[in-house]
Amino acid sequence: MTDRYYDVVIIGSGAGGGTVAQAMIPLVQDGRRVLVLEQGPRLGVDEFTGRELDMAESLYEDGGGFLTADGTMTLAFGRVYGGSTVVYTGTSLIAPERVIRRWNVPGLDAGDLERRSRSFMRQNHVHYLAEDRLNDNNRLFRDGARAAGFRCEQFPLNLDGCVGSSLCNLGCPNAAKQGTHRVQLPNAERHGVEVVTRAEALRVEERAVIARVHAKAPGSKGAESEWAPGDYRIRAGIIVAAGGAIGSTSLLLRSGFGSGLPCLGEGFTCHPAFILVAEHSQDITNDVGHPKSFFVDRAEAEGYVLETCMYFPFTTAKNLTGAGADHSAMMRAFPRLQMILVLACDSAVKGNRITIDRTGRPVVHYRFTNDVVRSMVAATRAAARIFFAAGAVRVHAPTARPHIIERGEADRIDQRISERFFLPGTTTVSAAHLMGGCAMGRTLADSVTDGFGRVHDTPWLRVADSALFPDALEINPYLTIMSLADRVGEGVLSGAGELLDSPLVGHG
């Protein structure tokens, strides 16, 4: 095993890790050594082909097919330089004040998070798309929502030079999306922060990370790792876990912290989601243009959010409930399909948690509560009304039997779409907003860290990602993760002198 020495080691390069890496620039300028470990590869711009099956294996954990313990939900999260900021659509929303107030974390202020969020919005070129850049799928949602009586809002997006390829979830082939791989990480590297890719953090020991650098597999995408393949013990004054809710939580569990942190792994939430489609009588532009421009926020009132979306044929086919002639007919109508994504705003409940198996691999236990099912059904009814108000001739609803609702049945939506038809394992559900597991709070009895991501009773260990959320956020968590990570980085800069100067950390 090779020994290395750094002042700060950051595990993960997504919204949390990339933000902390940038925040460490002043430390590097003072002569300190900062390292980022990323499990995934570093891809060149020309390697983003936009082909579904080609990109999924290179960008996502388990090719995008990571399942909950009972197999009823797929969890999507990135494993690449830039983490999940590479594979999400760029939506950039500020955390609602009511949510932060409900979290009730000492020292955590909604106004402070908003100030930090707006700073990152400026840095990441967040703006609204102009009217002439909207495709039919988005215009139909906006017009249908208004006609059906819903308040429709436009998403601010972190784009610079978008040409409307609609490939956001497969990694933008035009380098337009301003994730950490385009903004924060390159900035940090220009100032001397080191990044090592294909580096898997196996466990955390006392002031050290045990990591394994993997060789590039023949024919795989991405550059070789910056370090030679092999095992490393990386000693550090401060270690920051920023591998996402599942990655950071499972790392701490593998490292034996569960015995002293009774809340470790608890409180997992994820915004369970599924795709709804509706057929129009004419072709519409759905696979060109940015896929996600508008949303309807019913989180506070009814526990759901509706968003415009576009998924390519393979993903659409596997998300449509049912099989046979109806499924085939809907897929043949792909050029005429309008799509809406349903997100249920779940809550942290007992039993929904992250654990590890005997090999140390993460296992996610998740049960759909009655409240979540009610929210998903209410959202499906609302989406059906929007579809028909936008002119659709038929709607595919996974919580209807049969799944196809014809336009002539538009006045029977409440009867046709029912909670009794939501069957876990047969209704295709996925989630990408993975939160919780290392919750912020007051004490060991209710949390894993304090409001600045410091793990209780372990001052040299921090968490800086969505694992910190004590409960679900009602929106895309991207800006909130960055803002919390910025607080973590600020805490490292302001109070880490004694830790960094400890004799346990050499400079070899």
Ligand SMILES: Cc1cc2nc3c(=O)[nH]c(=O)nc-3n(C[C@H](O)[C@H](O)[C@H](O)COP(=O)(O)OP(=O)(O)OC[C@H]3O[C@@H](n4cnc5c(N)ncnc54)[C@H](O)[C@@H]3O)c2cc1C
Given for the second form:
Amino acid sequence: MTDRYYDVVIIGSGAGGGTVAQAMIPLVQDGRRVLVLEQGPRLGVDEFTGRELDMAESLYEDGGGFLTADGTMTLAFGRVYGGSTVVYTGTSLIAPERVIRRWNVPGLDAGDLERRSRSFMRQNHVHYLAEDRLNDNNRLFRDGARAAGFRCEQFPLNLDGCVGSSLCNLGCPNAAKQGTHRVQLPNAERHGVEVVTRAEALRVEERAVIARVHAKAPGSKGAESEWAPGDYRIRAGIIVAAGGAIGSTSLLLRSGFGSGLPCLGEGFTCHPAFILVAEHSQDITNDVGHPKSFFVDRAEAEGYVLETCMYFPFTTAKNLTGAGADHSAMMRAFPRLQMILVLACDSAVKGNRITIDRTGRPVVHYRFTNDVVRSMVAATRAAARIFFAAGAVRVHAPTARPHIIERGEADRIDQRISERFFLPGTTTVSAAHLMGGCAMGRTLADSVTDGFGRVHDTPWLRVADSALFPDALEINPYLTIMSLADRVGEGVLSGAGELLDSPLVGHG
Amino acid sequence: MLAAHRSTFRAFAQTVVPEMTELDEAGWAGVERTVEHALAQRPPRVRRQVGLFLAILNNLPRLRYGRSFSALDAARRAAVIDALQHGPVLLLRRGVWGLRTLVLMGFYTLDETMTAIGYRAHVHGWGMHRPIQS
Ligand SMILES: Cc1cc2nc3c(=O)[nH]c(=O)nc-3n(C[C@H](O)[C@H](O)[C@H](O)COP(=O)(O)OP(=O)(O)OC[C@H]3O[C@@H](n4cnc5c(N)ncnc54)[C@H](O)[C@@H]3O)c2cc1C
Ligand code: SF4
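Moving on from the form predicted on its own, kindly provide the form predicted in complex with the ligand as a structure.
Below: every chain and molecule of the assembly, starting with the one above.
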């Protein structure tokens, strides 16, 4: 085991970790040493090919197929320099005031998050796409939603140089999407923050991280690690866990913190989602152009959000429930397909939580509550109305049987789409907004950290990612994660002196 | 892994995606290479579960039809899959879902399939866009 010494070690380089890395620049300028450990590889721009399998395997945990414990939902999250920001779509929304108020975390207010979010929006080049850059898939959603009586809003997007390849969730091949891998991490590295890729934090000990640096597998994408393969004990004054909801929570559980933190792992939420598809009578532009420009926010009223989306052939095929001739016919209509993503707003409930198995791997327990199923069905009905209002000839609805609803049945949407037909294990549900596990709150009895990500009773350990959410955010979360991580960074800077100057074990 | 269950796998695949009946040996090799590769990345437990599910799937229809799954005609195979997929046993539903996912992964990532369904995404986006000739 090789020993190394740093002042601050950040575990994970996604929305949270990348933000803290950048926030540490003043410390580095003061002569302190800051290290980011990222278990995934660092990819070059030319390695983003847009090929579905190739990229999913290189960028996602378990190739994007991480399953919940009972196998009824797939969770998508990144494992790469930049974390999930490499594969996100770049929609940039500010946390709703009502949600932050409901979280009721001491010292956390929506105004502060909004101010920080706006600053990241400037940093990440957030803007609205111009009308002539919108494809038919997006325009049909907007026009259909308005015709069906819904309030439709445009997503601000963090793009710079987008050419509309529609491949965002496979990593942008044009370096246009402004994730932490393009903005915050390179900036931090330019100022002297060190980033080591292929470096997996195995566990956290008293002011030390035990990490394993993996060799690059033959034929795999990405650069070699910056460090030689092997095991390292990295001692640090402050350790920041930013491995994402699942990564940070499982790391702390593996490290034995569960016994002193009864809420560790609890309160997992994820905005369970599925894709709805409709066929038009003629070709539309769908797989060219940025995939996501509009949404209908019914979170407060009905517990769901609808978004435009466009996926790749395998992902689309997997999401169409059913099999056989109907399924194939829908796939063969690809150039005529319009797609909508349904997100249900779930809440932290008992039993939905993160644990680890005997080997220390994360296990996510998730049960669809009646409220979530109700929201999904209400969302599906709304989406079907939007599709038909936009002129679609048939709609594929996973919660209808048969799944195809023809235009002639448009007046029977409420009967055709029903909670009865939601069948866990058959309806393809996936989630990409993973939240909770190390919730912020008041005390050990209700949370894992305080409002600045300080782990209760462990001042040298911080959490700075989506694990902090005490409950679902009800909108796309990356800007809120960055804002929370920025607060954690600020806390590290302001409290740094005392912690960083106290001697590390074995390093005086 | 598929070698031991090839006939069941192919019968299942052709039921999920009827066009797969038209695949030649090279086409099947492409599909099966992708599936084997995906399985190789998964924990051994998952590979065992897939093997077990294929064995159950092949033998279950003997109870009702007196024949193995791979020996059934297309309509009966579809009926078996539909019954499992919408049945009360979560493990069987998950089994169908998992195997179906592997089949779709194998088939819908073939270059020929992407061309056949008219998938046009290109890294240069609008710069390469051309309408489909119908
Ligand atoms: C397909 C997809 C689309 C999305 N689209 C949007 C969107 O449009 N807008 C939006 O707001 N949000 C979107 N999201 C969600 C958003 O990307 C995530 O919520 C956000 O990136 C999470 O930030 P994080 O820091 O918590 O974790 P991540 O960004 O996932 O980063 C965690 C990093 O930590 C690393 N890590 C974990 N454990 C360890 C360890 N033990 N040692 C070393 N490294 C470790 C991981 O490899 C990973 O790189 C999307 C997500 C996905 C998957
Ligand atoms: S649509 Fe734009 S941001 Fe998305 S992958 Fe293509 S070029 Fe990149």
